[in-house]
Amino acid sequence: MLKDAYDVAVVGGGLVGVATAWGLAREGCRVVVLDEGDRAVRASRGNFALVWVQSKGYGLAPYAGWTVRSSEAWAGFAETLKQETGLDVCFQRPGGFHLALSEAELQARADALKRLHNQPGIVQYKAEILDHAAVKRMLPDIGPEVAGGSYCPLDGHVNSLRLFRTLHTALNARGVTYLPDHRVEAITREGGEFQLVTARGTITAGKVALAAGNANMRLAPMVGLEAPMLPERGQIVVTERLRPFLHHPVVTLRQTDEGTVMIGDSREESTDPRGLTIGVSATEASRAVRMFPLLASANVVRTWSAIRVMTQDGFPIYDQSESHPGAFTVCCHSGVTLAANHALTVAPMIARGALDASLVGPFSARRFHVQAAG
């Protein structure tokens, strides 16, 4: 039987898990990451790679401030990773757009931003509505159907696969133990330590951080926590490499540092990542061509679907267990956007043994009890 003792066991080797594990290692913790391995249904390999602020927080005002905080920390986060690994995750923050293909869409967008920023306690950040001419000055290749859009200077994007590789490289450099093919089947706590049972043996740790995405729904009750999830499928279309033309990411399409264009913002109830719905991809591609007509002649080189990590209300869950002290949940949809926060803010809290009240207050799963009672 494999048995070893660590300061913290992080369950989940996706972006949320490895960002948290790297942050814990920076705090001097002896860390092990328990992962399902390459066959896992992993959102980290299917994400859109935006570091996004605009629109975040409607329905839960503190989420806007939390997202802004991560956006502001991202440049330093990326630079630190580059210094440690020599790898560039290609983070850029030129500001991003949400484009509208009609005046009705543009008005709906303006109304949504107004409702967002009228919420009590919302952090105020710049997000403005621009007409067609103003958008065209920044995105010269837009088509005539683009009525305008919203623009936020805090929005950006990264090379997400390179980010994933860089974080794993950084973990290795800091001596973090990474154990693939270690799907956690049971978690118990005895004598102040956690025992995490896998098919390959039992791992012992003083603390445990559940960062396993939708699998947290299964794992959290083992340590007296809960993670109400609502996973859904999204599809992405990727074109061949094109000349640089899209210097600001759009919420539904972006040009990568390698020149390809990623298109997609679909939502399906299906949780099977192996299938593709051609009608969904066609709709995504059609809207993209209406926004940027030059895409009509671009070849599609690949498409894929992936399962989003999504809580039932779409907002993150950060929690600590009362019945199993030292157990934490770190769960969110925006693993790229919030990576800086998970590494630089949440991980130090876990290392200290307690999440700040300012974090648990708005983001605890206990909010679902209030919603149910209401």
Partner chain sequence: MFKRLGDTGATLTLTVDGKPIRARIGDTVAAAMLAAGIDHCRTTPVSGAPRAPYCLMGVCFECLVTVDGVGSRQGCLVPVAEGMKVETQLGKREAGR
Given for the second form:
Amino acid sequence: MLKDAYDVAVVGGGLVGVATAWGLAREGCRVVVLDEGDRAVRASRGNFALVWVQSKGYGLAPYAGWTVRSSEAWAGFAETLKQETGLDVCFQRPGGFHLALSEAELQARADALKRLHNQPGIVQYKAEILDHAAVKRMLPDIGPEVAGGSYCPLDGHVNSLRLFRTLHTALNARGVTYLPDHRVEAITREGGEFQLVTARGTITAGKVALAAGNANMRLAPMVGLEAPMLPERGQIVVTERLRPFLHHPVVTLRQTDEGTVMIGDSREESTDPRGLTIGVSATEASRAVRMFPLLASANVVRTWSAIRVMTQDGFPIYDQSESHPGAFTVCCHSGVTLAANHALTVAPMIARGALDASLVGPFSARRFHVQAAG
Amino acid sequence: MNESYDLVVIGGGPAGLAAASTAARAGLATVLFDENPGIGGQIYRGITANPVRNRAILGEEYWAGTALAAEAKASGATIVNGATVWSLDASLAVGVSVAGRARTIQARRVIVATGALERPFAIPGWTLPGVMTAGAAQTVLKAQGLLPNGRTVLAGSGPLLWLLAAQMLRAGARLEAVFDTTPPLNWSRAALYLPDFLLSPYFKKGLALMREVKRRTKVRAARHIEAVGTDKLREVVVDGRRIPSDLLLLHQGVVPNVNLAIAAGIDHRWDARQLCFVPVLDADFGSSVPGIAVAGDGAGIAGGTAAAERGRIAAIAAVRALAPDAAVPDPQSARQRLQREELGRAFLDELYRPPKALRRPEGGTIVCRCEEVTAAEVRKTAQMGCEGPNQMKAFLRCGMGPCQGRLCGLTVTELIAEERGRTPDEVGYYRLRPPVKPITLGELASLPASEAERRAVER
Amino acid sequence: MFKRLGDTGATLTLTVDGKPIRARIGDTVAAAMLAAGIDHCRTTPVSGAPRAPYCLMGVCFECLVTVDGVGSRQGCLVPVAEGMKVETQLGKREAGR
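Pass me the form predicted together with its partner chain as well; I've looked at the form predicted on its own already.
Entire complex below, previous chain first.
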């Protein structure tokens, strides 16, 4: 019945999946997005919404260039989405900070930036270390314990939940089929087509793009690919809506366009998204109050924990299958930052049927074997 | 306040008071946390410092709370008012905030007695100043001796509506009208349970109340209620009829206040008769999380007298688990009294089952008051493929404001169920996490963290 | 909107947006504002719409006010005190107060 109904089946309805699906639909593909249900482990509902450049790429220099490319494409991406849906995802690139609460933290930060930018072949962009006084000129509400920080003018942020909604709205308007509660159990390839088996029926498509976050680890081997993942839990604390006071995002603290302040960036070795470690939230809150003492009286109205999509080395994986031509993986931690790349660069490659090695070659999962062998 | 207790009771209504008394008398180190300035919960609000001199106004049912409050005070339990419990987890650590200071208290057993709240009544204009819940008017009548002053309209259905109308009339209030939204067809379904109801204590009380109200004011049947005004309520429109009004009091039953229990990880299920989520409990009101019981209306709506019995039963179980040799009352007699109290419940549930049209709003009617999300937005997003309240929250921010879904959760679940052709049980409820009530960032920052917890953040 | 039932005991004075109002010992801030005929206590941080206490039992968060300089207090849970300074809260709360 559904035989060859779709050109591409995108597995995963999170930000990576829907950005890719949107890009595919723009290329004229008939696309189906297969998603899990309401209680799925959803990294896209639990992300911090940074479009972030500084500190990306230590250990894999091309990642820095790939990140800068997306950052540069983001404004146009947001504008296109606005024209299509009328929804503003509030992309801003005012430059962002990484704040240090001691001289030791500041020195560690300076060393890390130096190591990153000293790598051969890395794209060069401005990222500087500022002392307390220089930071205070841009972030007047910092507390006395802030020793300084690093600043990069390419850093920005977005309303990520609205981005999520906007992409779903755009998919809907473009006639993309969205199938929630369709967890993919098996993928087979017969007669040049993929069959994706779910409890609610089998979907047939010419190509498959695996964009299922940590679940790619389970799915990729079904099409002769691999996605070594290392999921971890992160927690976020959110305050009530406040009048705008913070005009630059900090890597662990930002004020959203709605006025709430998001505080976070914890890492725990847990894969249970339901739990919450109060001591972790307390540490996040404590650092936030030391950075911005005026936040002490703000009410915390929500917290959440979510499982980070994390590959084993932290860098994205983009691959095409040799054994199962037409199968691709699109897998990364920074689904917000890289959304523009996934929509505007990766999706067209998948539509054409081949990844462009000059752009995404370094991100093949084959690197894990090279490292193991080396 | 100690750092740990045998039993922490959360909520100072009838269930919490009875539980704390029973446990403390049996020798458990017991603390009762209640958020309000005084004990009594909602039903016995203001019971220890009531400004209403004429006892007839509130009725003998209300004053029955005096004995419970006195018993709790004499029991040896530590009672802390103005204490907001914002966290509870499977380790039985209770996060509580008192006078602007947060701390965690370790319990060996916990009884959640957080009671009920009024079912969302999302009609056009329900966010206007001048529109309140009937329970709100009752609260200020009980605790502060305040009575509506201007043109007042009551609308909705359920026992509390009649009780409030009677109390206000006794106190000398003038009501413009009472609009009863009980669907007439409910009577036929309820009739099946009439024999039990006739035997229950609610039968005579209820009938007397209805007679009292109907004798003194006009009660009309109504289907569609709308509050109209720009800056505040100007008129109530009932089935097309416009009634200039200063105050509209809404009520369509109460539902368990589930936020703390859900955040604690307790399993809940949809109760198809009461149209709400209720915790899954054993005969002693023990929940799916070992050591935590849920008593009172939080365990499913049964009323104040039943709540006290549930509290006793849960407390007896806690005593037996922690101090097997301690003397406790026989739970059988509490169970029998509870059974009698619950006898007429099915009839009341069926009779006062709110109509779909008043549970599942349409168009521009606000569903989430905090984030100002409309029914049309929720419905449209569900049609787009959004299958559950957590995804809905991500798309529309409903449930993300300070009330954390208390005023929109059931509506959102029901709207999704309708649009997706699913049952509310399949759709489920918001995932909730501590703090279930706001605490300040400074309070959160003051809490202890282990070395590992610090390292999870400071890298 | 509300009046007091006859003899209601000792009173005290607090201010709401600088204007003195009489309240009864045992009132909550929200009850005192209702008794004083103050028809809204805040405007929302989303659309700026006026809101007034709705549930008076601590669950709806409509009665948020600034009490003695601290914003977003639930007026229905805070008992009044002599000389207390209450302010209606307009839109988003200001960070630091």
